[in-house]
Each structure stands twice: as structure tokens, then as C-alpha cells.
Amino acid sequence: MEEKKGSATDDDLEYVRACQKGDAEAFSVLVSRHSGKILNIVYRMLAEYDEACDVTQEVFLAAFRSIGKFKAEAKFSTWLYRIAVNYTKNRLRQRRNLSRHESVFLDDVADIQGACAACSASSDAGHPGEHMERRELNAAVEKCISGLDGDYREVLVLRDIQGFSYEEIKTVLRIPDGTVKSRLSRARLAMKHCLEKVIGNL
């Protein structure tokens, strides 16, 4: 079955075939491409947006490094985002005794994938009041994901707020369809009865 010229799945493979013959200006096009899917997955996980950031350059480096043992058994972007994943949970072991945790609010974090700028527009324009309940509402999200265990967040992440499928998460995270149904079920019951604490019943 023929591709679709231009989807993503080819234009990435496209691009990757030309990064292992030593072009470099073909990875650009691939960080241009996932840096701002990866750059969310990695501060919903970390609720740091600094952090994140530093985090996404270390994916990116690390797939550079990388990329020629890429096999193309899963698309370009399933092998990214597992890259994503596993530096963000050492970033998590390596502050896990750290006492402070810094949370920002999401209408503080710039979404370089665009999505938010017709948003933003439409809530200044909003009576102040409704305003200031959606900032408390998206503080009390962010730190209820941030309190979540890890493997509940990565997958609530992956799936709630990134919109992946099942197929798709089990891939990255190479764990069972079952285990993934399973952590998505506890970790949203984790996020009601934690709401329901921060800003009362839902």
C-alpha cells in the first residue's frame, strides 16, 4: 500500500535516511518537526518548564548520537518520544530528594507548537474573573499531575493531555495494553480524588 506523499511518517523517514548519510541539516528539519511535542510531554512530566527544557535538548542530542541505530521497526517519532520518556524519568530519579518543587501555571509556558495563541486571545478578552478560575483550574491540574507517581503520569500524560493511543503508548513505553489500561484507570482516579481536594467536588 502506497504512502500518502507528504505525511509524516514518510517525510520523517525521508529525513532520517538522509541524517545516517551524515547530512546534518536533515536533523534540524526533525527537531523542527517533534520539538514542540516532545517539549510538552517532557514538562508535563516535570511541571519545570527550565528543566524541560534542558531535558528536550539532552532527547535531541541523544537521538543525534543515535539515530544510525535507528531501524525504522516503529516510526521516527514513536523512537523519539521513548527517548523523551526514559531522560525524563532520570531527570526525576536525579531530583527525587530535592525538597523544593518550583510549579508553573500553564498560561506562563509559551507553546512552540502555536496551538495556544487563539486561546490566549480569547481568555484576555473573557471577563477577568473567568480568567482567574481557569489559571487556579490549570494550577490545580498541574499539581495534581506533578504529585502522581511516575508511571501514572507518564502514562496519563501520554494519553490525556498528548492524545496518543493505546497502540502507541505501549510502544513507547514498552509495557503491556493491559498495564497501560490498568495505570491510565488508577492514575485518573488519582487526578478526581485530587481535585476534588484542591477545588472541591467536580
The other form holds:
Amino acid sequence: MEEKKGSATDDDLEYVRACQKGDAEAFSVLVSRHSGKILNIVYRMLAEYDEACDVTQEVFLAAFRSIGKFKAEAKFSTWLYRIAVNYTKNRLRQRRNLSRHESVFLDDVADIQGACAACSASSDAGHPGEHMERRELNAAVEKCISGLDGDYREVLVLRDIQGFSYEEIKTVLRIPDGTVKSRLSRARLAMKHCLEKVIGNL
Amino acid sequence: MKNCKDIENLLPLYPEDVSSDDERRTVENHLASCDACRGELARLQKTHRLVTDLSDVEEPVWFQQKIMARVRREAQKKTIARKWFYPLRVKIPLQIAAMMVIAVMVVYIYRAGDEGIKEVLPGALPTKIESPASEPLPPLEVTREPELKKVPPVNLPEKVRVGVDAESSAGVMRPSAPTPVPEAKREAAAGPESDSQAARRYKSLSPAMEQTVAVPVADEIAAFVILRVPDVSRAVSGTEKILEESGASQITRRSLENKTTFHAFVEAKNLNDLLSRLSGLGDVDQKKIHEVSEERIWLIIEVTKHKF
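Having displayed the form predicted on its own, please output the structure of the form predicted together with its partner chain.
Let's see the whole complex now, leading with the same chain.
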């Protein structure tokens, strides 16, 4: 129901239809509207800029290839975000396979809250939060995010960084409402624990 | 009353008003009397602020153009596939389609007679068919030497014949070959077409092939230009005029949102002059300009509003 309501006001639909009729140039509007957001979602998930750019390109190419299959059951953007999340997960999987034995903190995240190995690595640094530079602070936050377990990280990125609604997250990730909430709750707790360890007093 | 551990698990979503009324009331009551949990909530909120304060990363320069270059390349593949397959209403491998074209041509050439071969060959066959089936061409020449080839051209089952490749087709080519024309016809058209129908079909395929060749492949994109201007609509007419005056051909224009994209072919020697004239309209940003030996360059110009 709500998805249909969403698609009724989907500004992208006009251009999607044009692409479906073979007008490839119309796709450039969709690219210019969404590339920034897609890049940022992917970047926060991968924590690697070049790789994120690479994946973002793949995402748009995949979307273009299968645009004929887009049935407007959800908003185009939601459909695109889902492709982005799937491609990012694939990339993370490849990365894990590649560096299984030299994995730093993506894999062996064995915190009770399902998170944060980065924090144990750098907890000794222990600067009090207020003395840290903004840049250092951001770096610490980024480190903690990339230390989160993948399932928690994606919910945190979509909700707290990208500002998605719970409804939208549910559609993009195809998980029930309760799962979105419980993952987000754990992700936030894990972030708090991690930041406490990395930057000291919050 | 719940203990702090239970409350702690409710705190992360508490500020967002997504918990049930019951839960909210429980948390509120507990917070009123528990310093530790108030501290915990404050730390969670600080964490939340730190996370939401992260700034977005910017896209690299030419990022969207790069994506579109790949998309165009993909679109071209689609178009070529459509041209080849859809008129036939069946999805058959390219080679077989090409073989059929050759076979139809064989009939055509055979009927045109020995004299015709010389006229037809250069234009009809080489280079335009981008498929392995164009390789068998040299044997066509060779087969005209009388001592060559004892290929039994008749009575081969259709499938084998198609797969056999030009050796056997070349056999059909041989003026003295005993192959009856109807046989070749059957394999060529895979249906009860008459000779003239077959020939017509061949003719109708030729222009399509030429188009395929004429459409530039994305690798050949020689010049990408972004023109940033204060007034897009004025600059668009200016750009069009400049393109026309520079002798550009096949100019197409597409306006989407606040951006207009031109595609055109220009003579390489006119390119620099064209670019310098464009810079009179606004800020010109150019990329991927190879030193090409080709005389014609596929040029893409994006006219967009200046970002102040």
C-alpha cells in the first residue's frame, strides 16, 4: 500500500519510463539525482573511497541493465538503494574472502554486542573526547562504524547517517520492522561502547 | 520496576518515539530516579550526534560523466543486439545470423553471374559484418580457381551446412558447382522464400549493418566537454550555432532538467577552434581528448548551469 503511494509521487518515474523505451540519455538525470547519495551509502559501508566509487558505478550500470524489470512497485530510489546495498555486501564478501587470514577488524568482531574490534585496538590511545580535534573525532567514529558487524552497520548508515525512515529501511533491506529496530538499537549501543573506548569519556 | 540493564536496551530508540507507550512510560519513570541511566542516555545521544555529524563525501570530478559513458556503451550493446535479433523474431546466435546473410548473398552473387561477382564483392561483404563469419571471405576469391575443392555441396543436412562455414558456401559459389539454387535458398532463408525475396531481405539488411558501423563505440569517445554557463538556454542556442558553423554533423540535442547534452561528430581539425569559441559562452571543462588520427571525432557537450 504505502509502496504504491510512494510510487505515485516518484519524480524519477518519468525518466525511468523513458529509459525503458530505449532513451539512454534520460538515465543521466537519474544518475545526477542519486549518484551522490549512493556513493555515500556505499562509502560508509566500505570505508574505502576508491572502492566505493567503483561499486557506485557498478550499481548504476546494473540498474541500467535491469531497468526494464523495474515495475514501480516501490520508488525507483528505493529499488536503486537495494541494488547498492546488495552490491556493497557482495564487495564486502569478496574482500573478506581475499583477506581472510590478514583480516584486521572487519571479520573478527567478537564483542558481546556484536561489534567493535577497532575500539580494543586503539583504546590505549585514550584521549579525552574534548581534547580531540574534529578530524580525529571523525576518524574515530568512522573506525567504529567500520568495526560494526555488517548487519548493524547497514542499518546505522541508512538511519543515522542517511536519515532513512524505518519504513524505507524495511523495504530496502527486506527485513521486518522489529529486526530493523533491534539491529539499530544494538548498533547504537555498540557505537557508544566503541567510542567510549576509543576517545575516552563521552 | 525494571532494572538498569533492561532499561539500557530500551534507551537507544527512546528519543525517536518508536517504542510503545508502555515502554516509554517505563523508561521515563526509571530515568526520573536513576542517575546512571540518565548518564547512559546522555552518552548515547552524544554518540548519535557524533555519527550524524559525519559529513558527506564528495563525488570525484567527472564521476557522473564516467557512469554515463559506461551506460551509453551498454545502451549501444543493447541497440546492436536488437538490430540483429529482433527483426528475425528469434534469438539465434550472431554467427548463424551472419551465416544466413552470407548464404543469401551467395544466392545473390550466384544469380548475378560471374561478371557480377567483381562488382558486388567489394561493397557487399568485407569489414561491415562484425562477426567471425566475415573471415571466410578470402576463400571466396580462392574458390574461383578451377582446381580447388572437392566439397560436396549438395544434400548436406541443413544444420550441418550452417555450421560448416564458408568452405562449403564457397563451394556453392563456384560457378561450375553443381549445387542447385533452391538448395542454397533453403538453407539461406530457412523458409519458402523466393529468390527475389531472399535478395530483398539481403538488401534490407545492408543498411542496418552500415548503421551499426556508423554508430560510435564508447571507446571512440574522443571529447567530453562540460560548458558551465549562467544562462543555459542562451548558451544552448549559442552552442548549436557554433557546432553548425564548425561543420559538425549528426548533431543531436537533449535537454534534461537543468542540463542540455549535445552529441555530434566534428572534424578533428575544427575541434580546437570549436572549443575556443565555446569558451566564449562560459567555462569550458574538457576531458578525454585523445590525439586522434581519425578525421572525425565524436563530441559530447554538456551545457549546465554555473555553480556559484
